[in-house]
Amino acid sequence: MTTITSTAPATATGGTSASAHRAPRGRRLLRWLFVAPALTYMALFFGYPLVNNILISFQRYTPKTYFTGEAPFNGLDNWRAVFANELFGDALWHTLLFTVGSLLGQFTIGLALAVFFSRRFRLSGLVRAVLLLPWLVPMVVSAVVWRRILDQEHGMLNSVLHAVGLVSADGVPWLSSPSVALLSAVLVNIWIGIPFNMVILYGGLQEIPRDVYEAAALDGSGPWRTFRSITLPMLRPVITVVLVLGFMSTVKILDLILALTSGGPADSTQTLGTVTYQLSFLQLDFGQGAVVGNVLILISAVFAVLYLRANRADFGKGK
């Protein structure tokens, strides 16, 4: 009797473990069933693509292949041919000007205006929907109009310079000369990307209790005391999302580019997405041209590592 009572419990132990082990597992495997769908997609749409690109990247890659089906391997002589083409040193230089011109101008800007509209005054809604425009239109569009501005001879810009005596008759040339196209191209795309900073800081600010910035003029504390201490602070999660989409959407601009300047005057707006193009669709170099997108992506990748890892220390600090 003492055996059979001993062993009776033991037994339903025994089951209540191993169902305590099945049933995690079952959940395991039900949030990898949910998940595969997303895994999937991203596996064909993204993996695939990278995966092929950086394939790409070292094969002789020419318009013949589509026939043939043929592209032979041919090492480094890509990475090589473009690393040693000063035109790729140059396109990357204008990038980072451009990026970080860009972003600098966009986010102090929009965050201005945020501040400013977060203060309601009558007919402040129409005000900012007048300057999401530049945002809604097409960017080629928006290239196109600009360039018509720009223009040295015949654009508005230059003619309302000239009127109010900032200006010789000759005009800016704006787009036609290599040490003022650059700029021209930033300050376009600047105006381009400051309704989505706007935007974005405003619904950011709006988060922000009231009775906080109370409590702070309470205590004294002035307007740039306050926005210093108070806002950027809180405001700083969204400001990390603005800044990187933001550096996602211009490292990689091209449309702008093209429309507005096709890359000169004598290469001085051509950045790294304009090579790209440049290599693949008009040299149709296709291995070249995927050297130069490996190089975006990996920018890209840094960058977003950068990013993360900073998110995770200020996380931990708050913690």
The other form holds:
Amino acid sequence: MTTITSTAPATATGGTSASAHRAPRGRRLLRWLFVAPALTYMALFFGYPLVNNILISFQRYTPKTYFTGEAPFNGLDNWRAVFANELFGDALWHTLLFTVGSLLGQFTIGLALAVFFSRRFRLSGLVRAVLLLPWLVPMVVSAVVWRRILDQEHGMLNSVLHAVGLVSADGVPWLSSPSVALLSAVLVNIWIGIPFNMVILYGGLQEIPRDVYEAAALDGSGPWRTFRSITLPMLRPVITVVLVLGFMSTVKILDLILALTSGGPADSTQTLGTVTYQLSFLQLDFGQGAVVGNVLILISAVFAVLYLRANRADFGKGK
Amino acid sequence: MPSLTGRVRAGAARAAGVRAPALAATLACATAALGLTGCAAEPDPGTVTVLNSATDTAEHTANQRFFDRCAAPLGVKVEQISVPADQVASKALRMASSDSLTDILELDGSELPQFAQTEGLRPLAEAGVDTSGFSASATSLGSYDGVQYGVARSVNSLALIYNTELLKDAGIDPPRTWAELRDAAKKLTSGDTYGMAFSASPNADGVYQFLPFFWSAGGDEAELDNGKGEAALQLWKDLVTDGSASKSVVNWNQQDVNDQFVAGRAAMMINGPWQVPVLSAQKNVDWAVASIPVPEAGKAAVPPIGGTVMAIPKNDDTAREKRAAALLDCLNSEQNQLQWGESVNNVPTRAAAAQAYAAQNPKLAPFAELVETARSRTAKVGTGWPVVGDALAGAFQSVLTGRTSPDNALQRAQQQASAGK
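Show the form predicted together with its partner chain, please, because up to now only the form predicted on its own has appeared in this conversation.
Below: every chain and molecule of the assembly, starting with the one above.
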């Protein structure tokens, strides 16, 4: 049955892996040729910078390097200097708080809105379009506008809160107190991230077949039970995507914080992103900057692996 | 130790080929291309290139006019490559790595040491640039390790800008000492208006504004914890706790401070002459300039000197260096300096031009006086400045937000500054 001659199509019978083994050299070469552009692209634009960044973190890489080309290896000096820097520990902690806070807020509000809009009602399309606005505004513009809104004395937020009697005339020091500034940054980032979460989750909700809900309704399940036993499990693959992508874009955040607080007051909003910017581009110590960059890459890589594993599990179940 | 990066190989090729420039250039070019650093085309012999931060159309055009005027007698054209100010350094470094740096490099004065240290810049005396007759502060701004690498056409500093009407109504003269400043700020604070505004943001703006107070008190950037700078931190802290300055100063950059002043929400502010076009264009607030208040009467204010300096990167083709030098000499003639200074509201660096500038712009005369005693940020600590500046920012931010006391803050700042070395 499996008499495959060299002229027969390789995929006619048998497993693809088995036939690949027996494929003639010309065909194998051809296959690699098709993969080659993608591989070259990956190697050039992802592999090279990655490897280079790791190398730089073990080198004394200064402005002089750009002129002379000399970047002597200095072992773990850069790593030691970064880990000894108090700011690094603070920034790590702030990055964690910022990321977890932003994701929690973006996701819950995004999901709530997605569920809300998945019912059809008048003007739903219009309201959804308006909700997309934060996504369309460039990050730096949002930050500048929010700086005005959050101004302690003349900001809109404090005057509204004061008008409804929630805060005293002094107002909340949104951006001028070290104990509040990180929270403010999280709030602004939640505002920016809601549309992304809402759109993706809304798309996921549309994929869930209506009849499942009808069956649940016939079985007498209430809204909360339906949400927990049907919506959430069936939305799981989409939720993973949203959370992982959200994580990756949040953990490296830089422009929002630079425009909002420049890392202040008193370093209370420094994150790994701002620290690596400061080291590389203000102090021009590229070696130490690369160390922080590598830590960021490592953190992202861990989550990328988790994401891939989660996806593989889904595929394994025949999805 | 050998390295695997392409950039380093390109550098080695360049170093090895000093005696055969043409071959070296091709070799470096080929290796650099492999190392993805890109490779510039052969430079046009009739064009002098300049890297600067004149991204603003008006400034770019004005600049081009001065360049053209000076280039015409040399029979060359000038091409400006303008990128945002905070990207000049990194752009210049990228260009340097591919051996395509411009003939003239215009850097912020505080960035010069980092470039001078690379030995990639030609000392001005060697290039044949006339460096005589400049103010001492301007020379210091363009120098590293006692050698002058950069020449400033004009410089700026900080002064006290005040709302003449509000001060007159309150019967107050512009304060000259810290005690007077604190007193005046208190009296001028009412309703929506604070007596005083300044920038205490955790970046270059805030550090620049803190320096006149820090230095006038006897603070030392090489020894932050010498016991003198605390008074400056205390003054800032007092202004905020008195309610004479907004708590938001920790967020305001120099632009925000100017906005507050123009909106009538501040009676006095610390700011620089680059705000003059905005101030002159508005009609609501009458303003005047006074010197920065000093700790005690009779002392001279020590503000920082700021501005850009033009440097000549080393070039294998000495004819190009010579042309760049001739261009710099022309740009810095007394007449050109004066006209340039007036077009950007900065003070010319040749003594005679500065005098003429003060006489023709009486409103800005205090700036012309201030730059004479002004001090360069990098004169003492050189390439260490970014780390020191960062440590200082940390100090005033933690004092203003009540996290620590002034003496603790400066001790910590000194530790940070020496750890960063």
